[in-house]
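There is one chain below, alone, in structure tokens, taken in the form predicted alone.
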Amino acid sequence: MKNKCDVLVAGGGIAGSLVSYLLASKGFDVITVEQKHKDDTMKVCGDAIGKHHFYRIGIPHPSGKELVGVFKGVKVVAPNEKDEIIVGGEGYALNRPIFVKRLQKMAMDAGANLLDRHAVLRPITDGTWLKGLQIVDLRTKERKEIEATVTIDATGVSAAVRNKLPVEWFVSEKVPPEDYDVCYREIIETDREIEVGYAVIYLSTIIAPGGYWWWFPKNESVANVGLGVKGGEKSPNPKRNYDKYLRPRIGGVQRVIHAGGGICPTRRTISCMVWNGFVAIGDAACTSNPIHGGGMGPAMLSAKAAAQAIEEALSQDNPSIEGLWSYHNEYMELYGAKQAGLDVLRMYLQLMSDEELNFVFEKRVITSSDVGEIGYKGNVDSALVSKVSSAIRLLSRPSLLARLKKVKDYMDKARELYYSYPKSPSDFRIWKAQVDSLFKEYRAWLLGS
């Protein structure tokens, strides 16, 4: 086995085999460490991703055994269960497994090698620089030391080795509870027969709180259902949740194909996302979509911009912070920003009661196109402010009013923040000092509203 390569990748999921694929079909030297058995590509997750992630990052939309079911959009339903809004918007439901292992063969296709079977035990640093990875076999317990020019940590929520790094490195940001959420669910097969078509996502701080349930079809008699509640000391038990309020609706079910529980980061990005010779993507970075919790594509999107920057870097013999920092401001453009704002829109919704979220869909406050667009664009526009302003002046809501523009001048902020991420790390304490005072007066706001 090689000791040393150009880039060496911890993880084998979405991210980790994309990110390698990009970087080893431009001739680099990658090795791909993943923890499991190269068969083993399993992870628990909604299953569904929007179909315009797959023109952005320019590979090919999912076919055969990985694609089995195509979306039209969205139902979002009221805690009611009576009034609902559909969001347009094609996407897929995956098969995930064969989809990863699809990413997977890219990558090994282009030259990487993936060493499955293969756990991190510590990061190998000289001074203020990563150098590499020691690992150990799973097999034989044969511990072994990698030397990269790059290591990116594409090990999902664990951030197996962002975590390990040295507490005064940018990088090592630790993320509290609450900005995660606990999901537990099932692919279940019914003797029902299953309206397919939209991808169903179910409003409840009874069922889930500061989160949802979902009901994912993936054909007419198999569906992937499940539910995230917000992470912290006070969180519920998901798997009991779903075992008291969703397994005695469901009914008909003849065979659970999985279930499982899990943890996803459900806020903005890390602040800082690299370091000297080292890169961290996917839910290592928290891509993931702070609304819906909705990972693979924002995975994607960021192995793409990490791949770009790494391919600079390297062709400049500068795979310090400085050469990789442009990493930021091309996932920023792509998603970044838009998460900010979404963040800021998470905050509010978690505090918001089953009465308050059951007037805005009762009378229709807001419509289709007004959630499309705030999930697309990750803003809350002035005209759909004047428009709801009006409406709910009608129904003598004020408290909600000013609530609503309190919360898109926040995220305004925190978007434009995010969008002016700074051009080199030497201005990043003072745009990190920014953003932690936003959010801070955000959350005292929240607190006192």
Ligand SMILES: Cc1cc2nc3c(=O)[nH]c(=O)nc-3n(C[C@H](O)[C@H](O)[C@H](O)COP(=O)(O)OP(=O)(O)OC[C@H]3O[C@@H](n4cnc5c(N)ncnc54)[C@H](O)[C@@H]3O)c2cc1C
The other form holds:
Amino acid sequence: MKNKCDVLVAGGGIAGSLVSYLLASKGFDVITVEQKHKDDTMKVCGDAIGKHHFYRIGIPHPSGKELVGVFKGVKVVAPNEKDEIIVGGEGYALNRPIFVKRLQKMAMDAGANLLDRHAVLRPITDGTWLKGLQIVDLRTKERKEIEATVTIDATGVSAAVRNKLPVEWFVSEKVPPEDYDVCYREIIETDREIEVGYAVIYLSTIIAPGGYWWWFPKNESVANVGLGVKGGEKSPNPKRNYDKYLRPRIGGVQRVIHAGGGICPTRRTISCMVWNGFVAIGDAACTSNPIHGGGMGPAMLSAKAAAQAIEEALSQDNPSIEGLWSYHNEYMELYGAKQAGLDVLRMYLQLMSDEELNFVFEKRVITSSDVGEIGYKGNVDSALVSKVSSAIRLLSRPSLLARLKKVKDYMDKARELYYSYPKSPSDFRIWKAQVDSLFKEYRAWLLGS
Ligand SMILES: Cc1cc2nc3c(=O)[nH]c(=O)nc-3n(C[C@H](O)[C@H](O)[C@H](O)COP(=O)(O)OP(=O)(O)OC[C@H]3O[C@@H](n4cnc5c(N)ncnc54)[C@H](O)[C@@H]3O)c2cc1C
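Now show me the form predicted together with this ligand; what you just gave was the form predicted alone.
Let's see the whole complex now, leading with the same chain.
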């Protein structure tokens, strides 16, 4: 086995396989380390992804066995379960394991070397540089060291490399548990006919506090159903809520095809995603959408942006933090700035009561185009703020809704800050202080007022 390469990718999931493919295609010597067997590509997921991601990433759309169903859009259902908003925009229900296998195959066909059943143990550092990884062969228990010019953390939510880097490296930023959703989901086969066509998201602070529960049909008899709750000390066990609230209402289950739990980042990306000889992508860098947790698309966008920056850095023989820095600017343009705005909105929505949510749906305060605008651009339109301001006059008591105008202002500020992400690491500390101050002020206002 080789013990040196240009690029060492920790994690052969969605982000890791795509970045391995992109860099191996450019002629770099890539090794991908994946803890699972190459035939085991299952990960607990809702398996739904917007079609637009495939256009942006530039890989073939799913087809054949990989494509289980097509959604016309998403239905968002109010806690009263009477009112709903339909948001257009086609999406795919994937057979995710087959999709990941496709990405892994693309990487290997391009020349990447996949070491399956190998787990990352620890980073190998030299001063302020990451030089490679110590890994273990899970079949033989043999430990090995691999040296690399650039190491990528694509190990998902565990961030198995990033979390073990020295605390003084900006990139090792710790993420609080409240910034994750804790989930449980089952893929079930039922003898009742399932209405296909829409991915359905149900809002309910009782069933899924701080998150939502979902019903994503795969075909007329199979659905992916689950729930996510805001993480942290007070968070309920999502499996318990599934058993209590969802299992009794899903009739005719013949077979549970797969069941399991998982964790999903629901926040802005970590502030710094590179270091000397190091890059973090996908869930390891918290790239998922803060509102709905959809992370496959952003993980691939981050892989694409990272591959571009790494290619430039290696071609200029400069894998330093400065050489890799442009990854940030590219990713913030692609998704990160929108994500920062949505993170502001997420914190606000997590405080809303079912009553307030029902009001918004019942009175048709928010329309599908408003939701589309928020979803695609990460922007709350001023017209929506005006509509909400008029509507809340009908309410007899104070409501969080009255604060939407200010939430919008904070969203705009957060987005702007991320769009103006520093062009070099020397300006990072000042920028980070501005971000921290904005979010601190926002949190204090949101929780205090
Ligand atoms: C319940 C749930 C439902 C979701 N539903 C959706 C959805 O419907 N649509 C959507 O777009 N997103 C969804 N997501 C989010 C999505 O699954 C993730 O954002 C996405 O998988 C991130 O891709 P990734 O490549 O960064 O990480 P992963 O897909 O998690 O890949 C990480 C890889 O690294 C490997 N690894 C981890 N640690 C090590 C180690 N120490 N050594 C070696 N290898 C290691 C893992 O085995 C894995 O293969 C959901 C998440 C959850 C938890």
